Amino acid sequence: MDAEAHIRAGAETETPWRYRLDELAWRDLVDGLKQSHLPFVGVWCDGVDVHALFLPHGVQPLAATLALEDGRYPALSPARAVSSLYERMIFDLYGAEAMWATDVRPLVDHEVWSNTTPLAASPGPAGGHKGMIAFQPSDAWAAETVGVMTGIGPATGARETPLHTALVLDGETITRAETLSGYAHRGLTQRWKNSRVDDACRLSGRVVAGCSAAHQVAFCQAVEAACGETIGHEVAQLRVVLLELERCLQHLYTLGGLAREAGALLVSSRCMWFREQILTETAPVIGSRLLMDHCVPGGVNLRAATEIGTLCTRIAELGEEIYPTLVELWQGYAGLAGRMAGVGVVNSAVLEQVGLDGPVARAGGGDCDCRRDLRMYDGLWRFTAGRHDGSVEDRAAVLLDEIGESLRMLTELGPRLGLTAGGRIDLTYPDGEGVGMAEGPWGTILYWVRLQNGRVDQVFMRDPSASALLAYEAALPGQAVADIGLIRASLGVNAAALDG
């Protein structure tokens, strides 16, 4: 049997797309995944069971559940590399051990918490570590490292989230790189548990700066799926407006940062100026500059929903005025393309190994965009060609192209959104679970939400940051130390989403 068949052969649960397996069947699933291309989302724990989620057909979920036995379960990381990060998080939070895992180092608990395994039934004692957190290398690092060892972060004085990158150098060339995270851990799993639905939604909007709308859209869709409710088409299109505005703003911010790293200050300032023009038009209508807390379970919450159509038209006019000249400036600025060409290549083999989607994958030959499968994008989304070489230059070009595509969608949405836009349906929050997703600025964001007694019982969140971190580590060897900032910014590495 293939991996999907192994899952469906399990015992049915109260959720039609989730099946319960025994340990032998779970091991068979792991073996099946080694020969399967079944899209993997993530693995998480609730203290009693461990769950693995897949997307075999577009946005249709398929999950496997296994009861922990003596606090252990067979690891998925031998078949899906990115699972190692989820397994390390599970051990840090619950003390559940992934047997035969490819990496057993701590992810976020570096022996400085007031309790170890804080979400276990019986949390452990306080960590005994004092002072600076020490980098703990992998077995491969310890066995193969030859050269000068150094590191960057977590405190660099720059704008990126805190992450330590340990490096081995041969002159100015990186020969090996590994990361140490956990500095941005905020205890999201525990804070979501048993929270009010509206409070959980607010928290989801604060997972990643610059991706608030995508996180809250995905969370709200998961809650609505758990309730068996569907929002109206016009409200769904208002959510599309939020998503595409956020994509424009975040891509312009990223491109501005890349241009600044490359020494093209004129291009950087032009990107940030365009971004500010959009924000100036958006804030009075949407209600804030951050696009945060405007998507709520059952609908949207906008200051002036009936003016959204006019706003889309105004943004489209701004795009016609500014976007073509920005593209011309980016493509014609002396030395910019040369500074990025061939830097930080992430090829299709690495993308497949780490399971990364979004614009990074589209710049490396990948054909992945969950908008094609989302009903709210019916009649709006169309295939846009990506790049194939997977360098920083290619990723920047894809981001620039996607800004144009988002502006096109907003242009089409303007006449469709009239005076009846907005609103919210009342949800009753029965016991159940649901999955929701959105295409964020850096790829697919997915939420699994379980409701119980009218509150949120548990949340699992999938963000591209886990796969981006593995791609970052894979891209650094062979690169110059001076290019680290370019590579990191172009991959969307974000420690806040990773650390949870």
The other form holds:
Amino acid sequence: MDAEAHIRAGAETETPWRYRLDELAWRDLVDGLKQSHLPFVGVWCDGVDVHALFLPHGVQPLAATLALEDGRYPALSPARAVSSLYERMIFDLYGAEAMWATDVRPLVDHEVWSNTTPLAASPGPAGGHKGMIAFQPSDAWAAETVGVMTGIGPATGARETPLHTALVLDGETITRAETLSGYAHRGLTQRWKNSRVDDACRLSGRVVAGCSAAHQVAFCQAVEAACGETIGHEVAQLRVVLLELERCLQHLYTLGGLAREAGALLVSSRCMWFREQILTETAPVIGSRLLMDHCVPGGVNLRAATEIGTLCTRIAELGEEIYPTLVELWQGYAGLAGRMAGVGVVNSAVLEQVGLDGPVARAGGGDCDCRRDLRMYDGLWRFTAGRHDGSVEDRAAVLLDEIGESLRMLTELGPRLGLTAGGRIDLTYPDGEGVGMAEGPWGTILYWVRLQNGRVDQVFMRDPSASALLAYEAALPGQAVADIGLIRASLGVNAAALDG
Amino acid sequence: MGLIRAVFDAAFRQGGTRLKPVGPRWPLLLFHVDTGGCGGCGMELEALGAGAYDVQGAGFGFVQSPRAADVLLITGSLTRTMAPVLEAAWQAMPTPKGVICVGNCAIDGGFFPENYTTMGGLDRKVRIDLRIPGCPPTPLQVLEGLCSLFGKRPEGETSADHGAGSSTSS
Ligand code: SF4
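Starting from the form predicted on its own, produce the coordinates for the form predicted in complex with its partner chain.
Complete assembly follows, chain above in first position.
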């Protein structure tokens, strides 16, 4: 039996695509996963059960549920590397132990919280650690390490989210790298629990700035799926405008940072200037710069929805005026491409291993983009192939291409939208669960939401940042320590999204 | 937390005296620490520093070491994990020194008030020299806030006649 069949052989639940397995069947599933390519999304716990989510066909979810036995469950990390981050999070939050897990170090709880296992039925006592937390190396690190140990973060003075990267150096070359996270853990899982649906939506917009629209679109779709509602075509297209604008803005931000790291200050300020030009147009019409809180359950909330069509046309004009010269500048700027060439390669083998998608995967030869399967992109999205050798240079080129593609979609949307009024339908919230997804600037963002008694009962969120962290750790050995900023920024490693 | 309060209070300047002479030759140097928000306030600071706004011209600069800084610029709700890091940065700074909180998170916790992992914002925990509210505040609002330290407005447009600047997102 293949992995998918193992899941479908389980007992049906109230949710048509979720099946309940017993422990033996779950173990068979883990074995089956080792031989299969079934796309894995993540695993989470609700205190009683653990749930693992997969996407066998495009956007169709398939989930397996297992009751915890004595607070334990068989780990999925032996079959899916990225599961280890979810398993460590589950242990920190609930104290539920993943048996045969590949990594059992704490992820976000470093014994400084006011409760250990804060989400367990009876939370543990306060952590006893005082002062700064220390890096705890993995077994592999401890076994192999020779060289000078050093580290970067969490407070570097740069405008990045807090993360510590522990390094072993041989001269200027990194020989080993591992991360210490949890600095930005705000307890989202707990904050979402039993929250009002609108409040939960606002929280999802604050998981990680720069991807707020994508998070909120995915959250809202999950809620709408749980309600059995589909929003109208026009409102869906307004959401596409938010998503594609966000991609342009975020990619320009990333490129600006990359160019600065590479010493091309002129190119950097040109990227950021283009971004500000777009923002000057969009912020008054949409209502904010970072696109937070414009996608709401049942619709959209825009300051001037009827002007969105005109706005798209205006952005298209700006794009025509500025984008080609930016591309020319980027490609022709002496030393810029050379500075990034061959740096921080993430090839298809690593991508496959860590399960990373988005522009990083596309720049490494991966063909993945959930816009392909999302109905709201019908007739808009098209496949484009770009550079694919997986270096920082390739990733930057892909980001630049994607800005062009997003501008093209906005150009097409302008006349279609006309004087669309936007708005929002009133949802009543029945008990149930749903899944929603969107292609964010760094890859697929997925929400699973369970509603109960008219409120949000529980949320699971998948963001590419977990896989990006593993790719970052894998890409660093062999690289010059001076390139670490370039590599981090080009992979979309973000502690705010990762720590939750 | 008690420790932090003691450290901050003991070192704080009193009564709003100037940090040091300011002007083009004496830029006020800021050390930014993200203590655990969504990163949005940090992004707006980056936009502020990246050239479209004349933050250098207004007399401010970002530094990469607390030892070179005049002011600790904090964004994000303070997590228990970041608290000792923030404290170490503060202690590494020369005196006189000050604290600026940018964004609702840093001020009162914003969307992330106190729970098992966060201590919420710095309000009522330490003396804050300048609060710039918003979620996130726009770069222009941040710049105006910074300039208010010197009792002046940034040159050129102000947020009142700037469509983007007058909006907060919630
Ligand atoms: S104040 Fe708002 S934008 Fe700033 S870090 Fe907090 S949640 Fe993010």
